[in-house]
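In structure tokens, one chain follows: the form predicted alone.
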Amino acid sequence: MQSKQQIEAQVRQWLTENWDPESNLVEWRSMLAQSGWGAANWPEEYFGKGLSAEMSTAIEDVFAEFGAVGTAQTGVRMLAAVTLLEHGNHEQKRQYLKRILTGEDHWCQLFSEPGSGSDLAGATTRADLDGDEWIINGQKVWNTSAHHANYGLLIARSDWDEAKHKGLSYFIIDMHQPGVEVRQLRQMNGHASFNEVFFTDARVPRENIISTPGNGWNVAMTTLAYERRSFDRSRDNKRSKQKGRIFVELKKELDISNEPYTWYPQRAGRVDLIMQRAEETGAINDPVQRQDIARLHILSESAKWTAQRAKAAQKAGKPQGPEGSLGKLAASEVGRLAARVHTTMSVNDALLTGPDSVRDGVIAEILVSVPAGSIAGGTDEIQRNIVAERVLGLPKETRFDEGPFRNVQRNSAAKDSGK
């Protein structure tokens, strides 16, 4: 087994021989994927080196030393990658993983529905097998960047006579085919990050099911575990400011990938602005407001340290722990308290928008964006249930939705689709 120093030396040698900032971005990443250094912790047969997560982090540090661009990491594509690596078959991995690393394909997540938001197992979008194809009918909502996506990760109900968690299947669906309609949604903060997607007799080849029919719930748990663990992931584009053709192309990619997330700092509450605003408004001299400010910073720092522990565990290759749900809950609490502190300090001015408003409308945007943090990626109530039942081992709530799904009471539109 090679040492860390030997691996780093090999990476430096490879970069010395191949790195060129004037390269075409896709061509560079294609070469990087074939080398295995772009996703070194992936299996060797799937564009990796079979190395540990810790060793992969060391390789990333060498890339940073060179200022070299790595493989594509932004957007839902990495949710697709980890899901395929764990549950996909050989053909699916060979077909999709490379183009995920090169950034040629954009992906979206098609989980939530109008009638079953955080109740993923209550999905009523239906998948009916017709020969060698699945016919998809239904609606999804809150789908980030679906209007840019080439492919979607789709949960649909393939068996209405099974229990709700057992009748789901997980598909890869072509977003550009007939029968798929994507509509952007305008949010109250002025952004349009999300979409609703309608399926009308859309067709999915039989080979595009991930795992087996009826195992969609287990596959989805892999996707969601990674999503929650990366809830506070960075989306900066500092490297795009470097010189060279590859960085120009990288900036264009990041502008598209990061656009839906430009309001996410406001969703998190902008704790970084609290002390500045306290000085500007004089709130720093108010003993009551100082207590709220101190409490906010304590909570924020505690959440940051928990996230750092989770990242350290991930880099060490340890399995996902409770940090994902705990971090998600902490982010919601921080956001709500930050919004309250901002409101208390700015008073009526917090409601103003436009160029003459406080911080060019940023404070107002915080107030209308923070509630999304308690919903996106699973509501606070769902996260508390996960922590209570799976971490603390508390008794599960009484269920009223067992038995064949077609007999489970739900809204009339969803019930009709199961007939």
Contents of the next structure:
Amino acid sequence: MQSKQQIEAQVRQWLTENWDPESNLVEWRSMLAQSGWGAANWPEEYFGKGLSAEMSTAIEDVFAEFGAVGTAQTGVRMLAAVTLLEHGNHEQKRQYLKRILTGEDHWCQLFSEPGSGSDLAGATTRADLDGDEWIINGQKVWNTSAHHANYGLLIARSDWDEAKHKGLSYFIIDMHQPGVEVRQLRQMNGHASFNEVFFTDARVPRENIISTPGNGWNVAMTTLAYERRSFDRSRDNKRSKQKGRIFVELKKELDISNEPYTWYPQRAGRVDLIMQRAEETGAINDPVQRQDIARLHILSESAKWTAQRAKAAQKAGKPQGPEGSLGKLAASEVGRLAARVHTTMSVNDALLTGPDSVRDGVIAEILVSVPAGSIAGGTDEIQRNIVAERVLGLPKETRFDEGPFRNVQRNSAAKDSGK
Amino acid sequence: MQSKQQIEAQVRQWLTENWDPESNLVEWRSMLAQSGWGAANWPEEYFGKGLSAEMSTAIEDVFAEFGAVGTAQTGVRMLAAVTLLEHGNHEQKRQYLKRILTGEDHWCQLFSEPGSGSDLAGATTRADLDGDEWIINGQKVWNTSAHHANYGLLIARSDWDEAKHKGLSYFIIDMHQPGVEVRQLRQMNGHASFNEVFFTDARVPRENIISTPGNGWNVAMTTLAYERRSFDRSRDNKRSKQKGRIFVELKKELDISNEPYTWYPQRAGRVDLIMQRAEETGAINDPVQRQDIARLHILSESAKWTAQRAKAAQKAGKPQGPEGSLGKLAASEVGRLAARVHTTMSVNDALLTGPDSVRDGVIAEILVSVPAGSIAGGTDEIQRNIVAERVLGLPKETRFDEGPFRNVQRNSAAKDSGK
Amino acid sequence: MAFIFTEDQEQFRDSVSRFLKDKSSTPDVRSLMATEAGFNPDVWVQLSQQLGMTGVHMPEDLGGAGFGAVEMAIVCEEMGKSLYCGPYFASAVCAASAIRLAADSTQMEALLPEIIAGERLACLAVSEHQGVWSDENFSTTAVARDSGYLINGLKRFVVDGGNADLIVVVAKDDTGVGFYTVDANDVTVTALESMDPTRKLAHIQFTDSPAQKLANGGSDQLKLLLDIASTALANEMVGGAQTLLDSALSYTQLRFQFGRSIASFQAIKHRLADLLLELELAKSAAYQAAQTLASSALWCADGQAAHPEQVTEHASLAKAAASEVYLHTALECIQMHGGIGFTWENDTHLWFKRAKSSEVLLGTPAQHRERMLTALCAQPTDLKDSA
Amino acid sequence: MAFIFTEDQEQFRDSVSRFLKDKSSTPDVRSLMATEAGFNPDVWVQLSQQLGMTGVHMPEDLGGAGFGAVEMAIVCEEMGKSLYCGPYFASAVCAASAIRLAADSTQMEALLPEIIAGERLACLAVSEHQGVWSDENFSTTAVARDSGYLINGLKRFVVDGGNADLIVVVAKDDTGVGFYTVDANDVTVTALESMDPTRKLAHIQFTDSPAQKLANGGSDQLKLLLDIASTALANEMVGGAQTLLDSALSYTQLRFQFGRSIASFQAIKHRLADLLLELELAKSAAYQAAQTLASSALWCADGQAAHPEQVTEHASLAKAAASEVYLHTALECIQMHGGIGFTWENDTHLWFKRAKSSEVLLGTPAQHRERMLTALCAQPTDLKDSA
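Now the other one: the form predicted together with its partner chain, given that the block above is the form predicted alone.
In what comes next, the whole complex appears, and the chain from above leads the way.
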């Protein structure tokens, strides 16, 4: 086995020879995929080098040294990649992985349904085998970037007589076909970060199933585990100041993948604005408001330090403590409290969105965005269940969804929008 | 049927002829029991007049006019009376009801157990029939005034193969016998308002069962319904200033029945002290503390008005609205918030109990008494279940205690005091 | 009401409720909120003239129904339930009460009948800075000129300021705070874009705007006016919270996850029970504020009138309580709806946004708690002790 | 520690923990709390001399172990867990730190070795009025006389004031705030009866009490001393809260009602999850405060020392956070125990009472939030922004 130094030296040499900021993005990444340096922890057979994750990080650092562009990493495509690497067959890996690395294909995730949000395994989108094709009917929702996607990662029910988790299958679906309709879904804050996807006799070739019929939930667990692990990753990318033709193309890619996240900082309550606003509004001189500002500072600092404790422990190779599971719950609380403080500080001004508004309406947008924080990406209720059952080891909820899925009680209408 | 005026006239005449503040308490009440005027809504056969509850209230008003002492009403004896009137047989009614009215007998309730607090029907005290006697073994807890009682109202399990609620029987037990041991139970605030009662081969004659074996839970429902209804009754009795030998005796009776309640006002957080303390401590000039004081005022006034709404609706003969079920939950919140405000106002002084303390240590006693408010008389959790299921009509919790009781999972030890 | 509503009041509520169910459905609200005026003039005429809602609390000799603050509060609560979009709060509650408090009888006769009949829309322009109204917070001036006055200044966050024909404005002259009426043609109105499009707000610029002074307006009237507005808003808010709670109750029972309704999860059940508790407490406060207000000098013969500081105490108490409950219920209602709860298509956000705008209108909960406590401390000891 | 403890620190924690498990069991606590002194001198000598806990954060040349604030915090957290009864906080944390901050080297050599060895007990007398310490709050005076000073005044709520041989007292002379040492024989100590009998409090009356002035004590030292005490107490509190949470977790799983363990009820599960969240956040705050304190001028070479206002910010942040979590956990722990939870026989109330007394000791959470924010605003912009 080669040492870290040896590998770093090889990468440096390879980059010195090949890296050119004026190259075409896809061509450059194709070269990366061929060389294996773009996904060094993937198998050599599939565009990698078969190296460890630690080695892979070292290689990324060398890329950063050179300011060299790496393979495409944004959006759902990496979920597709890890899922294929773990569960796909040889043909699937050869067919899809390279264009994932080059960024030529966009992917979306088709898991959630109107009737199964917290309970993903309760999916009722149908997959019925008809000769050499699966016929797909049903509806998905919360599909980030589905309107840009070439391919979707789909879970659908292929067997209604099996138990809930055993009747699902996992497919790669071509999004550009007549039976697939993508609609943007508007949120209460006016943004449309997600889509609904409707399937009417959409078709999936038989060879596009990942793993076997009925094994979809197991495959989905891989996707979900990776999704959870990447929750904490920072999304901002500071490469934009770099010069060269390739960075112009890269910026387009990032714009697409960041599109759904433009309102995400508002969801976190924009704690960073608090002290400035406190001075602008005079709240900093009000003893009662100072208490709330202080509470928020305590909460957000404590949450930050807790995340750092978890990270430090992980880095030191220690078993994960409880602090690792609490980030999302803490973030919900920070958001809620920040929204309250912003309201009290800005009073009526907090409501304004138009030309007379403070800071281009961002305060109002915070207020109407924060409620999503405790829902999207797993509700607070689900997070509390996870903490209670997995971290504290408390008894699990009694199951009411065993036996053949067709007998399990579910929503009478696929979609019940309340009121 | 006689009119209200006619009856009031009769009572007035009877009192004019018979009432004497210098009479002996028991003799006077025996006279009341014989006349039927002391419990006018009871059947004529059992020391009453068979009149309506409304008429009975009118009669009490006339007694109040005269300042005349009525029958004994305090403590558990009235629970015994309503239970006997509804479920007792003729002999039992003749034997016990009169001495309940005269106050000669003290009663206690023997329902709760260390292993069944919120879940009264989970009682595991045994009642085994042995010839003409039931043999009682087990332990009860939270038995108010058990150390003064001649008789106890006991639920015990007489059949372990029946379902939980069907294996219980309801007994009258003589508390003055060798197999019954009463111990005072000290609370975290230092008071001992309750007892534990231990039964070791205690004996109950066969004829002392109320209703039939296995019907104990139904009988207990009568006791509990009356107990709940009387939750709101004021306990303070302003008769003490009246003169006459009979009032001296009466005071002794009241002292016994009030003994467990000396610390109850502390449990409610003593909101009445807040404004005075706020001025004494200067909290009234602190903008931050003013907010908390205001929050408490809002909460306690709103709770008071809600109770008044419920009362007014009841008085007007309207169906009970949700406001009627919320009093206990509101009281818990008032207590908690009051404790917080007292703490912030008195700071370190709040801790003191000795000669250097504020107001004879009452602030410290509030702090160590309030936590009981959300437990005693039905925990907040049970109250929330009741509100959710009975008022809001939400689904009931799944049952895990069906089938023969001996198979139902329960605490391994009768008493597990934590840590 | 002495803690319950009379039969007459209940019947009145029923008729208001039926009317609004019919005329202010959620689709109506959605289409009106997208318009600039934000209300349907036909519905406004019907509720004013056929149902007499705009004058229910106004004297009979001016065209009102001669009832009091409790009936006004009933209208507000029902409007809060259905999220009625229209200038009831601005014109019938705030502006009409301002005129009734501050005008002499000649002025009242000239101004109120048309407002009560819903034929003329009025608004009330008080706020300049944020929060609760107080004498110190005004820089808008009134200067005597010819037979009237000229007003100069900027009034902010005027509810339905863009819809009014007549503006009642609070300004200062040499003698202190006074109430003035200004024709809407003589001011510059800037409509505001608010996150709550169901309540229209505007800034109003007065530039040498000709005005008439109402004879009796001053600090006391301003204080009582804030009590009236706060009480009305508190009742509107508990109405809105009730709709949200009903919605959460119905959705959680319909919605199945893991083979059971969400409402069967104990954590949800307990939170719904807590919401009911909070709401009933806030309702009691809102009703009590209306009752105390009904006993204020405005509606009661002086001899039996409630102490003015108690009117203020109960009004601000109700405003603070209702604000927090409304917002909390809205947040919980969104949360219990899950993902669908933060979509535009779902109705919850309409009430959530109204909850947010109501929270800050007339001052924050903290400001009203402070105002309440000040009023409580200013009461004679016997009143305080009975509290 | 950079967000995790080192192996050495973890080993030190284990040894402290094992010692306390053995020597400060709940029966030990119950018997000691009933005594006037409230501690076991044998155990005190062992922990001072065999385990070196009293000097872990003190310089090696004075008999300490030469470690810093993090190690001191570890001891406090473990003592909080076991509710250790003894003068560690009073003597080793407060009084010893006061001397180290305010004394010159001769004074330190004269005073600290015996205190570090646990042979001499000291206490710190600062509070007169309630709440956080500040220069303005003192009326105790020091007047120069002969070779020393005379102290006059009443110091209140002195922790372990009845157990001390030596009193470090803060008093004012013409030049301002200073630190003085007084022999316990020269004062009048009144032991207080407190609802928390596990921490002994006393009032100390100084009447012409002869004193020595520590050379370098002043406002800055007093401020840092409150930071040290607050950080120590915050760590003690998160330790106590951990014991309560463990107790609630274990009891709810053992306790069956309705045929199932209480811990299987979702409302309880969710509240336990919330408690864990709160506790972990407070722990992070307490640990961070210790870490920042370890980088303060007292423990670090001046060049790399943390900004003093950041030390204060983190100390008060931790005190406020830990106070609220400790009390909340205690209340929930009682509630989840049900009736048994408010009996004397059950242990929960011991921790509950310590939570209550810790909440107000050194100032209320609101006071510490205010102190924290003041410190935050006093920091240079780059520090604030990194926050």
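Numbering follows the first chain given and starts at 1. In this text, the rigid core denotes the largest set of C-alpha atoms whose superposition between the two forms falls within 1.5 Å. These figures come from a predicted structure and were not determined experimentally.
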property	result
C-alpha of Asp201 off by 2 Å or more between these two forms on rigid core	no
Is_shifted Glu181 between these two forms (CA, 2 Å cut-off, rigid core)	no
Ile293 C-alpha relocation of at least 2 Å between these two forms, rigid core basis	yes
